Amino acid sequence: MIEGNPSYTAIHVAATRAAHNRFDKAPHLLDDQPALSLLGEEHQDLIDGSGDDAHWVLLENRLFIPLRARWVEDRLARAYESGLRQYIILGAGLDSFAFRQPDGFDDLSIIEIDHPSTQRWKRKRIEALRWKIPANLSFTECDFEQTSMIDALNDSAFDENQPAFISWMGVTYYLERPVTQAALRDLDAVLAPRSEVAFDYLRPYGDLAERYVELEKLSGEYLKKKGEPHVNKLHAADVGADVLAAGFTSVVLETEGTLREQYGDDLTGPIPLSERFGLAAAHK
C-alpha cells in the first residue's frame, strides 16, 4: 500500500459490501449499513461502480466479499456459543462488525489490528461520524511486513491464555508465501487450544476459467499501480499443507459445493460464485 494513505483494497472491499446492500435483493448475505457511512461521500463512486452494469469481476466480488464476511461471522457465532470470548480481526480495514454486533456480545473482546495508515483513517471517520466506540472494541496498529504476528498480538489486548477466533480476510495474497507460513507458525505458537483462524486465499489463475486468465494481467497492472499487488496464489492442497505444517491440528477447506450447502438460497441469484478465492479455517 502507499504510505500515508488508507489501503485502497480496504476501501474497495467496504464499497463492495455497501453495493451488495444497495443493489442486491433482501435478505442480504450481510447487512452492512455502517460500511456506507464509513466510506462517506468521497467514495460513493466506488459503490455505484459495482452496480448491475459493472464489469463481471466486480459483480462476482459483490457476491463473494459479503459471503466471506458472513462465513466468518457465522463461524464466530458458533465459537461464541461454545464459550470463546476473543475475536481478533487481522487486517481489519473498514470492518464494521463491532458496530453491528449482536445483542449480548458485550463480553466478547473485539480487537482490530491493521496498518497504521488505514487504521488512523478509519478512526478519523468514526470520530467524524460521532459514533460511540463500543466498550468491547480496541485497536492496534501494525505493519505486518515489518512486525511479526506474535509482536502484534502482544501489543494488543489479546489474552494468550484464552482461546481466540481470528479473522484474516483479504490479506494472504498480498504477502509472499513464506510470510504467510511464518504467520501461521506464529499463530499456532501463541494461540490457546480451541482457537480458530479463518482466512481466504487466491487460487492460481492458470487453474481457472479462461476469463480469469485474461483478467490476470489487467488486474495485476492495476493493483501494482495502487501499491497492493497480489504476490501469493495457492492451490487448496498447498493451503492445507501450510496450515498443518505450522502445527494446527486440522483445517477446513471450503469448496463451492460446501458453500452452496451452507448458503444455497443466498447463492441462487444471477451473479456467479467467484472461482478466484478459497476459504480456509485452521483449528488448534
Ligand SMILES: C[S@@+](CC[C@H](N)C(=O)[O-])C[C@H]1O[C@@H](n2cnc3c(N)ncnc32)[C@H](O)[C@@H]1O
Second form
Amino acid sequence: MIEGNPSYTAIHVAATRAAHNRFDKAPHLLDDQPALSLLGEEHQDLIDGSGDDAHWVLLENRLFIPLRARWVEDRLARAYESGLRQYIILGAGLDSFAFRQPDGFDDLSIIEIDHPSTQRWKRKRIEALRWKIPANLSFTECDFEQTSMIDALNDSAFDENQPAFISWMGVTYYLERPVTQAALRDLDAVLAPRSEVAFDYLRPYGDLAERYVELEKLSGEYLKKKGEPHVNKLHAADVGADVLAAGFTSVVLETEGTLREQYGDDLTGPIPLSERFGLAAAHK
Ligand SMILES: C[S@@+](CC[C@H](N)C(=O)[O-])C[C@H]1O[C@@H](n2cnc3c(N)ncnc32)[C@H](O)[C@@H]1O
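Moving from the form predicted on its own, what structure would you give for the form predicted together with this ligand?
Below is the whole assembly, all chains and molecules, this chain first.
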C-alpha cells in the first residue's frame, strides 16, 4: 500500500468485475453495476483495457474475480438462510455488496474493514455519488500490518457472541505468511461457533502451467511499483494446515473440479479458469 492512495489492486479488481458486466454475455456471475459508479470516469480506461483483445491474464481475471465474489456471496446467502446475521468484509476495497444487497437483508450487520487509505477514498466516492449509506453497513479502518485482527474487530460493530461470516478476498497474498497465520489464530479465538472465514490465496508459480512463467517477472515488477507486491504464495495443503493449526475445526479447499460442479454452466465460455488462485473456507 502507498500511504494516502487507495489500493491500486482494489480499483483494478473492481474494474475487472465491471468489465465482466460489459464484455461477457449475460447471465453474469455477478451484476456489479455499483462498481462502475464507484470507479468513476477516471478509471474507465481500466475497464476498457479488459476487453476481448486484452492480455490473457486480464481475461482470466475477468472470469475469476467475479467468480470468487459470487462464490463468497453464495456462501453468505447459505449462512444467512441458516440464521447467521453478521457479515464482515476484511480488506473490502470497492466491494459493493452493501449497495446491492437482496431485499430483506436489513437484519444482516455488514462491517467493512479496510486500510485507512482505501476506505477513506471509497467513502469520499460514496459521498460524491450521494449514495445513502444503508443502515446495516458500518466502516472500520485498520492496517493489518500494524493492528491485530482482534483489535480491529473490537473497534468495529462486531458482536463476538453471534456467528459471523467473514470475507477476506484478495488480501492474503499482500501480507507475509506469519501475519495471515496470526490473523487466522485471532479469528479462531474471537469468532463464535458456526462462523466461517472465506478467503482466496495465490499458488506458487512452480505449481502452475507453463503459461504462467512469463507472468512471474512481469507482474512481480509491476506490483512492486504499485506498492502492492505479492509476498505470500501457498500450496493448497499449506493453506489447509494453517487453517487447522489456527484452531478451526474444518476447511474447504476448492479445486477446479468442485468449482465446475458448482458453476459449470458459467464456466463454459472461451476464457479458461485461472489456476493462479485458490479458494478456501474455514469453519468453526
Ligand atoms: C485486491 S484488493 C481486494 C478488495 C476486495 N476484497 C475485492 O475483492 O474486491 C486488496 C484490499 O486489501 C487491502 N489491504 C492491503 N493491505 C492491507 C493492510 N495492510 N491492511 C488493511 N488492508 C489492506 C486494500 O486496501 C484493498 O482493499
